[in-house]
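Just the one chain here, laid out as C-alpha cells, in the form predicted alone.
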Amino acid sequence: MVQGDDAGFQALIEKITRDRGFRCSSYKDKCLRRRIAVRMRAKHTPTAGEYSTALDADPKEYDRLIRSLTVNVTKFFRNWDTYSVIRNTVVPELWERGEPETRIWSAGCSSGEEPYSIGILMHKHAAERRESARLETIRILGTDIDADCLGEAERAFYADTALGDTPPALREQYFPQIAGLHGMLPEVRRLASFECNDLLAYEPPLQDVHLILCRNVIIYFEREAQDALFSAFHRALARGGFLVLGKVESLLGGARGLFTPVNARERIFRKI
C-alpha cells in the first residue's frame, strides 16, 4: 500500500479526479491505495509524486491505472449458485410477464461474461419453450467505465480462464472454438450491447429496467457512494424489478427499505 506522504497521495488522486474524470473520493481509501502501489511498484516510483510525473510521462500508464481500479475480475457465471437461482426463479419470471421489451442491465459488466452469462439463460430458457422468438425482446446491456473491457466484450472472444465456473453442457453448447479461443454462439451474442458508463455518475442508461447485476463493485466504494447507487438502482428498475449483488455485498441502511429479498444468501432482491 501507499504509505506515508499523505499530502501527495492526496496530490495524486487530485489529479487522477482531474484529468480522467475518475470519482477516486468515492472509492474506500484502503483499496485506491492498494491498488495505486501495484502499479507505483510495476513502474518503479515509491513516491506518489514520481508515481505523478510517470503518468504525464506516459499516457497509456493512465489506462493500466484506471483497469487496476475498477479492478476487472470476472468469469461465466461466477458463483454458479447464484446464477442456478437465477436460471430456476428470476428468469422464468421474467419469462412469464411477457413485457414488450425486457430490459436487463449489467452494471460494471468488465468484458461481458457476466451480461453474455445471462442472455444463455434467457436463449436455454427460450429454446426449451420453443419461443425463440421471443428472444427479440431480450434487450442486455452491459456498462463498464473500462473502454478496453467493452472493447473485449465487443469482440466476444475468450481463453480458457473465463469459462473456469462454466458448466460442461453449457461450454460445449454456446462456445465454438476459434482460433484457439471461445466464441459466443451468435444468437446470445444478438441480445447483448454494451457502452461505457459511470457508476458513480448515478445516472442509470436504462430506465423500467427488470433485472440489474451489480456484482462485486459496490464492496470498494464508501458508504455515501453506495447509498446513492442503491437510489439509482432503484429509481432504474420498472416495479417488482430485480437487483442482484455480490456474495460479500449487502443492502445497507436506507437502502433496506427500497428492496425485499427473494434469496438472501445469493443476494437476490427486489425492488419494492
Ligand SMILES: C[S@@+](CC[C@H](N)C(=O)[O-])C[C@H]1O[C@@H](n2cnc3c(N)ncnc32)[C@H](O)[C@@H]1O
Second form
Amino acid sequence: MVQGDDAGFQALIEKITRDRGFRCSSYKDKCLRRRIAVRMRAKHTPTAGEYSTALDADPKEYDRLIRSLTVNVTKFFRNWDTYSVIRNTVVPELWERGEPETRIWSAGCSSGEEPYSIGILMHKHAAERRESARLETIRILGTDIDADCLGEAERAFYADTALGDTPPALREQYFPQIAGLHGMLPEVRRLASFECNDLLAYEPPLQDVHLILCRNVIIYFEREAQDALFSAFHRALARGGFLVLGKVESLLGGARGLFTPVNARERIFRKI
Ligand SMILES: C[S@@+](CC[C@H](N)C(=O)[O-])C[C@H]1O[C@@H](n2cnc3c(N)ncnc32)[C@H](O)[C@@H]1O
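Having displayed the form predicted alone, please output the structure of the form predicted in complex with the named molecule.
Below, the chain from earlier opens the complete complex, with every other chain and molecule after it.
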C-alpha cells in the first residue's frame, strides 16, 4: 500500500487522471493504493514523488501502471452457473422477443471472452431451433477502457488458460485450433464488435439494449460511481431488458428500485 505520504499520493493520482484521462477518483482508494504500490516496488521508487518522475521518464511504465489499475482478468464462461441460467432463461426470452435487432452489451469486456461466451450461447440456441438465419439480427457490442485488450478481442485467438470453464463439447465445436491457439469460430466472431468506452463517462454506446453484462467491473468503483452507472444502465436498457453483474457484486441503494431480481444468486436482474 502507498502509505504515509498522502499529499504525494493525491498529487500522483491527479497526475494520472490529467495525463491519461483515467478517472482515479471514481475507483476504490484501497485498490488504487495497492496496485500503485506494486508498480512502485517494481520500479524501486519508494515515494509517490519519485514514482511520478519515473512515469514521466518511461511511457511504457505508464502503460504498465494503467494496465495494472484496470485489472483485466477474465475467461470464457467465467462462473458457469451464471451462464447456465443465462442459457436456460435469458437466451430463450431474448429469442422469443423476436426484435428486429437484439442488442447485447458486454460492458468492461476485457479481451472478449465474455461477449464471445454469450455469442456461443446465441449461436447454439439458433442452431437448436434451426433458425441460424436469425443470427443476422444479433448484435453484441464489447466495450472496455483498455484499447490493448480490445485489440486482443478483435484478434480472437486464445490460449488454453482462457478456456478454463468451457465445457468440453463447446470447446470442441467453437474453438478451432490454429498454431497452438484457440481461434473463435468465425460464425460467432462476426456477431461481436468492439469499441473503447469509459464507463465512468456514463454515456452508454447503445440504446434499447436487451441484455447488459457488466461483471467484475463495478467492484473496483466507489459507491457514487456505482449508483451513477446503474442509472446509466437503466436508461440504456429496453423495456424488460436484463442486467447481469458479477458474483460478488450487488445493486445498492436507489438502484434496487430500478431492477427486479430474475435470479438473485447469479446476479441477474430485469429493468423495471
Ligand atoms: C476484471 S475484468 C472483467 C472482465 C469480464 N467482464 C469478466 O467478468 O470476466 C475488468 C475490466 O473492466 C475494465 N474497466 C475498468 N475500468 C473501466 C472503465 N472505467 N470503463 C470501462 N471499462 C473499465 C478493465 O479494463 C477490465 O478489462
